[in-house]
Structure formats: structure tokens, C-alpha cells
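Read the single chain below, which is given as C-alpha cells and is the form predicted alone.
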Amino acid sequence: MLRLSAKDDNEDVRRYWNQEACGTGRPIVGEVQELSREWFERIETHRYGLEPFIHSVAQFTRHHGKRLLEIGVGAGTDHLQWARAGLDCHGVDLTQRAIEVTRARLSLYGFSSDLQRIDAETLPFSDDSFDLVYSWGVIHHAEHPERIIAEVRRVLKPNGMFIGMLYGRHSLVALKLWVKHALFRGRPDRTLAEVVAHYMESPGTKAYTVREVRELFDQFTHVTATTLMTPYDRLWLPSWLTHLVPDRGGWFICIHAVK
């Protein structure tokens, strides 16, 4: 796997997401005016449009008066749900361009959420501080994915729960980046793990095994890891045949898990 310094990588990760607030790009909201309501709808749509299954794994409104805290806050679409649902919402990111997204997202719809820009890998708050953390699709783009987790359970309160998402190396997604970027190139001695981490959004972005998640959990009293198709594995690839591959070869692993 591709590997920079801790300080390079997070830098570089950084430089990469605060080009644009993950889900915003033009194919996505057109010529619309950025930071409108048009705008923060056309993201939402497309959002729960590819992955209707969030709401399914979140289940936000089951968590009403709970306090929360949501690492990646992206362009604020989950964050909104979450404070729609009745929670007492906070939020980190690691760019200035998500927070301030989502802060005007929150507004736009007259709700509010303490939002700071930080490196998860150091939360800045006490021990057994919420009930709640949620994150979907960002904590595998940490150089040091299993701090922040360790810092996630800090956090925790007792009996308190993580919900997320983590890429799936054993996946179609992962199996057509080393296609394309190994063994089309005379390279099939490189890893899935390699070409995620080199191809994959920003740089060294990590994908796991179900057994792997397990492992970066395993601090946690109770844990369940459930692999997801996803239309990112379907893409360019004939119906019959991602039929015929269980959801285990999905590229999403979500994950609850109490402390």
C-alpha cells in the first residue's frame, strides 16, 4: 500500500477534499447557485438517490434527544438529517471547505451544530462525552484510521454506539481498479490494497476485510460488520453478472458498534 508521512498524507488528503466538499461536484448540482436551497437539494437527491441504504443503517430518527457527534461532516447532507431528527448535533472535518458548507447548510434550514475543523486522530472532547458517532466513508482516508477509532470509543459513553461505513477491499469496486491500474498495465503483482490507495480518491485510502474491521473494533463490546452492494460496484459491468456476486463482494462495510 502506498505510504507517505503522517504529516504529508493528512496534508494531501486535506489539499484533495477541501478542492470541493465531498458530493458537490458540477455533474451533481449543475450551474445552480452554489449554497442555495436548489443546490443542497440537488445534492441530497443524488446522495440518497445512489445510497438509499444510509437511512436504513443510520436510522436517524431512532436517536432523537441523543447527543452526537459525526466525524466528516462532508457537505452537511446526514448532518442535516441528524438535526432534523432531534438530535444535539456536533461535527468535525478535517477542511475548512466541508464546515463551512455544512454550517450554511444547517442554516439554510434553521439548524444550528457545533462544528469544528480538527484531525479526528485527536478528538477535543472529554471522555464519555456522547452517545452518539457517526461517520460514512471517511475514516479510511485517515493515515492512522484505528486513532481515530480509539479516539471514537473515548468518546463514547458507556454502552454508547459508532455507526459508519468503510470501504471493502474484497470488493467489484477494488477488483476493477487493479484490472484497470494492474493488469492492464503489466502490473498484476500489485495489491488491491495498492491500487485503492494510489486510485481511490485522495491519497492512501484504505479498504478492508469484514475480519480486518472486526480487528479495529475489537476494543468494542459488540460489533456487526455487513457488507453492502453498491451501485459503484454494478457500474460498467453487465446486470447478469453483478447478480451473481454475493453483497459480500460489496464495496461498503457498515458497522455499529457499542462500547
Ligand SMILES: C[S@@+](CC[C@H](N)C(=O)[O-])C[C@H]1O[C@@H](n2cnc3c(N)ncnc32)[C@H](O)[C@@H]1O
The other form holds:
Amino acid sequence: MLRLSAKDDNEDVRRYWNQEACGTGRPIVGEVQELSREWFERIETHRYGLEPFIHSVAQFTRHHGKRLLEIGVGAGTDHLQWARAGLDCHGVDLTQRAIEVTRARLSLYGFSSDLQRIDAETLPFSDDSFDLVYSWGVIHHAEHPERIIAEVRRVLKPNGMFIGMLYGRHSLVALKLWVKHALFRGRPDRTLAEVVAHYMESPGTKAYTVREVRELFDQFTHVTATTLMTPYDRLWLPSWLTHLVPDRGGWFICIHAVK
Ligand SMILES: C[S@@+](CC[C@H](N)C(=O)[O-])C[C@H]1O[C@@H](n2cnc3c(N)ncnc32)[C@H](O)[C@@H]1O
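Given the form predicted alone above, I would also like to look at the protein as it appears in the form predicted together with this ligand.
So here's everything in the complex, that chain up top.
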């Protein structure tokens, strides 16, 4: 897997995500007033239109009353669902922008959360302090994902659960990136890991196989890792082709891991 140079650490990741909170781009929100109710509702409609399966993976209401830490709150769409479901919410993100947007969002709907701008490679929480840690599409952006996972395990109570999603490398999304940036550029020797690291969102993004995900979580007592075919896999491809590819060729690996 590609190693980053000393310069390309989480500072570059922060710079990338600080440009705008994840999922709040102009094609999604149009000309609507930033941080208004309509702005947030457009973001929510768009997100769960594309990723409706988040509800069945997270099962927000099932965790009512628990103490939750969300890593990488982004625009706070899922964080709002946790608050609505009656959890004691704590959230972190690498960027100030994400913290401000999430804080504004929760306040608009009458909720609050302890939100902190920090790098999740070091979490400022005591051992055994959360029932649930949630992180959707975040940990693969860190320079040292294994440090975040060790921190997740440390802050979870015994029998506490991690729920999250990491990108899958043996996927149509990664293959399309490879065709565009390796094959069509006469560089078929470039690996799937290299093209994901260079061309998928922030610098150094990682993508895993299910086996690698299991290895990352090998200190947990019970782990399920399920690959999902996503609209991002199907984009630009004829449906007859995507129907031939099994779910394990999908971009999202959804994880449940018990400490
Ligand atoms: C793809 S967005 C996902 C946001 C949100 N979970 C969602 O699903 O919309 C990635 C987020 O992770 C945050 N992030 C990346 N690396 C991080 C790190 N090391 N510690 C904390 N947050 C991080 C980014 O700032 C960004 O808000």
C-alpha cells in the first residue's frame, strides 16, 4: 500500500475537508441560504436518497439512551439522527468547519452534543467510557487508521460496539478509478491502492479487502464486515453489467465490532 510522504500527513487531510463540510456541495444545496433549515434538509434528503442503507446499518433508535462517540461528524447528518434517537452524543472531527456545521445543525433542531475538533488518532476520552462508537467513511482518510481503531477500542466499554464503514478496494469504484487513472494513462502497473490514495477525496485515502478489515479489528471479540454495492459503484455503468457483479464488489464495507 502507498506510503505518504512526511508532508502528506493528516494536515493535508484537514486542509481538504476544511474546504467544505462533506456532502454540502453546491450541486446538493443549490443557492439555498447556508446553515438554514432548508439547506440541512436538502443535505439529508440527498444523503439518505443515495445511502438509505445507513439506517439499517446504524439502527439509530435501537441505541436509545446510550453514550455515543461519533468520529468524523462531517455535516452532522447522522449525528442528528443519533441525537433524535435519544443518545448522549459526543462527536469529533479533524476540521473546524465540520464542528461548526454540526453544532449549528443540532441547535436548529433543539439538540446539543459535546463536539470537539481533534484528530481521532488520539482521543481525549477515558478508557471504557462509551457504549457505542460510530464512524461512517472516515477512518480510511487518516494516515494511521490502525491508531484510530486502537483508540476506538480503548474508549469503548467492555461489550461496547463499534459501527462504521470503510471503503472496499476490490470494488467497481476502485476499478473505475484504475481504468481512468492507470489504464487510460498507459500506467496499468499502478495498483488499486495507489489510485485510491491519489484520486479519491483527501490525499492518502485507503481502501481495504474484507480480510484486511478483519485484521484491523482483530482485537475485538466479535466482528462482522459486510460489503455493499453502492450507487457510486453503479454510476456510469450499464445496469446489466452491475447486476453481474456480486455485492462483495461494492465500495462500502460495513462493520459491526464488539469490544
Ligand atoms: C467523507 S467525510 C464523512 C463525514 C460523515 N461521517 C459522513 O458520512 O458524511 C470524512 C470526514 O472525516 C473527517 N476526518 C478525516 N480524518 C480524520 C481524523 N483523523 N480524525 C477526525 N476526523 C477525521 C473529515 O474532516 C471529514 O469531515
